[in-house]
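Next up is one chain by itself, shown in structure tokens, the form predicted alone.
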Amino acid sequence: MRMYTGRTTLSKFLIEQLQDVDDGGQLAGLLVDVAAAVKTIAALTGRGALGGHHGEAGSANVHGETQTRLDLLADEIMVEHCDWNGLVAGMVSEERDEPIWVQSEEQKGGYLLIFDPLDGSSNVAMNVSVGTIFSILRCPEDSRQDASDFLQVGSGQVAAGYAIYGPATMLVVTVGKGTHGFTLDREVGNFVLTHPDISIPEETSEFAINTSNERFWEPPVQRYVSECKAGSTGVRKRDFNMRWIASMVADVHRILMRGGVFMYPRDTKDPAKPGRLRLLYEANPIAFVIEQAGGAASTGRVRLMDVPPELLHQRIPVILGSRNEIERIERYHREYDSGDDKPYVNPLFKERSLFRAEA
């Protein structure tokens, strides 16, 4: 493990981490531009209602979700910081139907930027932590400047991370050499390395999931959560804590700092949607961060970063966090799919329950 001393800024850190990347400093430069956008978004969200940007924008994104004014402003900020510098060939955002392409050959770079400009924006009015998620891919040499350029498996990411706008603004980044956290020093405007080589504990007694959807989950997820809720009186023989903030960045950040499992699994609430979160600009970048911190990220059945994308805005089930727990949840899915989980019966459907089983 590399030992960092003193005040290591993001720029200095990237120079050291990326000295073996032969791209003329493009990747480091792009990450610095993303960090600059994050600073601007942090200032915007930090003013709260005083900024006059709260409320709905009167529009919806490609997913049919109501956009807030801050969603659109954060999206514009990210694009404006990154589209002119000769580092990207194209960008795609949760808030836009189609990619943005750099048309000028002189301004075109070697990378593609994918981002969710303001994850959890519906929580802003409640003053709950929100964030920005980003992923960086190499632009294919045979680029056709269409959506197919972005449809790369997550294992092809060269960098990813997220910002969390909380009591302090933090930027968590990986370039494939561990996961590292930087805190914004507002007095001087620099991101300073405060959490080098973050490591997620393999064992945990904490999970994050929206239990209001329990009746829609698949049996393997119901099994896992019911065992956690049974605590020391159940098969796990220890008590678990449940947390749910409803902001992916905030939930994941807590797990990254102290261990745990984050689950937004497949469910039957809307059968047309195979999952709730987006593969390219939520699942893949967070999975890269988690894996580089020693955790695991899965759909429940396969590694998240091995899933071939088919659509820009593709949805997917997401289960990630402490490695041993993810492996257990994957085992429960295998046992369910093979019919080997017969001993498990959903408590909702036991004989004495409200839903009495038929003989």
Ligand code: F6P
The other form holds:
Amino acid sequence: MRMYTGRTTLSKFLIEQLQDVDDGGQLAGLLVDVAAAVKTIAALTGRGALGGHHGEAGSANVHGETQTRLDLLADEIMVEHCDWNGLVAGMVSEERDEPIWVQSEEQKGGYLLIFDPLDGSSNVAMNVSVGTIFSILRCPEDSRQDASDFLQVGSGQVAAGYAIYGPATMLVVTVGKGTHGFTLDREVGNFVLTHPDISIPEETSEFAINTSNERFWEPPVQRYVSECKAGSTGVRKRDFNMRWIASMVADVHRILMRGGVFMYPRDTKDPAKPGRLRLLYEANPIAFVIEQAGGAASTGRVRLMDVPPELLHQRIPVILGSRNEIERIERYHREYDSGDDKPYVNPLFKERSLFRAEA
Ligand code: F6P
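Would you generate the structure of this protein in the form predicted together with 6-O-phosphono-beta-D-fructofuranose, following the form predicted alone above?
Below is the entire complex, every chain and molecule, led by the chain shown above.
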């Protein structure tokens, strides 16, 4: 493993990581632009209520979700920082129905940038951590300048990452050579490498899911969560802990740091939606970061980064984190699909329990 000594800044790190990559300088330039946008968004969100930007914008995004004023500002900041210097050909944002195309030939670059400018933004007014998620693809050589350019499988991503605006602002990035974390030195304005080669522990006893949806989940997810909740009295023979921040970057960041499982699985709450999270700007970039840190990311049935996207704003079930747990959850889905799963018996209703189930 390369030892990073002293204060390795993001730019220095990217130059080194991308020196043997085709167009590596351009990709490094784009990532530096994304980092500059992130610093601006960090300054904006960091002002809290003093910034005067809290509250709803009075509009809705393509998913029908209410947009906050900060969603729209963060979206503009990302576009302004990344659209002008010959690095991108087009961009897709959660906050815009259609892609943005760079029209001028001199300013057009070879990459496509996809982003969720302010993930978890409904939490901002409560001063809970939020984030920015981004994914970078190569623009196809036979680009048609339409949505199909962006509909590439996640394994085609050349870089991805997220920023978390928490007590400290961090940028977590992968260019396919491990996952690395940088902390913003606010006084100086640099992102400094503080978490090189992040590695998610394979074993964990922590899971994150919105359990208020339990009755809508599929049986394999119900089985997994019931077993975790049964803890040392059940088949897992150890106690599990549960956390749910309702801000994907914050939940994922915790899992990267100390292991765990994050799930927003398929559910039947709204049968028209196959999941809550979006494939192109939430699931794929986070899956890339997680896999590069030694974890796994799945729909429960297939690897997330193998799913061929059909729509820009497509939703997808997301189950990711520590590898052994994800493999277990995938097995539960296989067993369920093939009819091989044994009915789960809640330990509370076993023979010697207080709550004996009646036959
Ligand atoms: O997609 C937006 C998002 O806010 C994620 O960041 C988060 O994980 C999820 O939705 C929260 O969903 P819920 O409101 O069901 O807890």
